[in-house]
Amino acid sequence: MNSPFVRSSFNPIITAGDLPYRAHAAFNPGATRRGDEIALLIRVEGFRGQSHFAVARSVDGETGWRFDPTPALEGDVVRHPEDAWGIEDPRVVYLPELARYAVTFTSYSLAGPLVSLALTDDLVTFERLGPICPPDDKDAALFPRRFGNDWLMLHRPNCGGEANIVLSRSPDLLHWSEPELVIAARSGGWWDAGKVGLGPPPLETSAGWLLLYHGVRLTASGALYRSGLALLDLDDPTKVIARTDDWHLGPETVYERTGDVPNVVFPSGWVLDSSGERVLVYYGAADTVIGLATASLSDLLGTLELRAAA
């Protein structure tokens, strides 16, 4: 297919067998730069069925991954009863104002999934701030800087069957405003007609905030997860400058089409390479392994600029 994304020849770049301890699956990683390395905060599912997070580090972000010997963050039902069924799908954003990383993730509570927040200096020790959105909500990530006095966050509540990408505001990272609609799931035969959700955190560019978001289409054989692009206004991210009609990254390979949840490509982390021109996108494949796809930033923006012009 004609896609701006190119899969790594090393895919899947990380599997459960690569971890230094026994695990069933490794997928849906958050990603960030830390010093001269790229660090992934990986969702790892153990053989009890619950997930926790582990850290992997690499100089080139593709090969030579080194894993911390023990889990980085696990569910804690004593202090955090919202972790009853584990923690899932972290997104990592560095906040220069705080000189800390913000990790938004899903705590799977008895009442359903909700958004939790933790802060960390080093991806080793985490300060948990607790739940910041009620169930049913997930796919959350912060913007890396304030807008006026407020932090902004994109997330995906599921209200009465509607699952759209929305924005909330907070003066303190703890108390969040009512959601404002940003990207709605389309209706009919579209690839993103069932529901939409944020992929990696918003990426700031000169043209606007770049988004890679997933859409879910329900088919006779189950849900099909694919991803498309959108661009938000730099000063007011509730304004959508452009949104592609087509999806650009979807399940094609064996490791994306077969696994615990077939036909899923779920991007959840991305970073720019040292040139600032190449985007490295990390994604979960079939809820089982981790893949890497790369693209030129100018190609991604060019695709959206053509859509905006149309």
Given for the second form:
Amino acid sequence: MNSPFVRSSFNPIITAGDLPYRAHAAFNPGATRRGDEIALLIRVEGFRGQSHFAVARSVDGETGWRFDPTPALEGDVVRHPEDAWGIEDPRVVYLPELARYAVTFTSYSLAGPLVSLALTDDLVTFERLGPICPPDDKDAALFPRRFGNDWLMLHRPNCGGEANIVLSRSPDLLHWSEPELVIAARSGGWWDAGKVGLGPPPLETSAGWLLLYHGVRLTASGALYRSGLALLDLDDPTKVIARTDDWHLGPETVYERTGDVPNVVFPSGWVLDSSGERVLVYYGAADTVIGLATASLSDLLGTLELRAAA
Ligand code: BMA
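Show the other one: the form predicted together with beta-D-mannopyranose (BMA), since we just had the form predicted alone.
Below, the chain from earlier opens the complete complex, with every other chain and molecule after it.
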């Protein structure tokens, strides 16, 4: 397939064996720039089967990863009973207005997965703001700035099997409005039939907010997780300017096809390289390891502009 994404020759770039302590799997990382480095906030699954987060840093975002010696954030069932079965799938966004990073993640509560929010200066100490969406809800990320008075967030409630990407608004990061539909799952034989969810946080470009989102297809031998592109209006991100018909990143390699959950490619973080022209996409592969794929920003926008014009 003619995909704009190229996989790193170092893939999988991170596995559980790279961590400074014993762990079963490392996948679905949030990603951000921090000083001169790229930092990943990694979902790590321990041998109880529950997940926490660990930080790895690298100068080129591809090799030479250094790990913080202890977990960055663990479920805290005393202060946050919603973390009953751990925390999963962080998305990291730098908020210039607060000069802090916002981390949205799944708390796996007794009532199902819900969205939690934490703020951090350094990816070392986290201030938890608590749950911001009731279960069943996940795959959430903030936009990096306010629109008027409001912060905006994309998230993915799952209501009776309908699982679409929606937008909510908040004046204070704590109280969030009723969801407005942004990207609906397609139906029938589509690759993104039944369930879609946001991948990395929305990326601001001159053409609009770029999204990479996953679609789930249920088959006789399990779910297939692939990702496609969409572009949202810069001023009103409830408006979809373009959405690709094809998926652009799907399970192909052995480490994507084989693992705890086979046939899963789950992008959850991306950063622009120093030239601002290449996008580095970090993804969980088969819920077991981390892969890196890169693409030129103009190729991604070109793919979508063709759709918008069609
Ligand atoms: C989703 C999430 C992800 C996971 C994916 C594939 O529902 O729970 O954490 O990577 O399923 O198993």
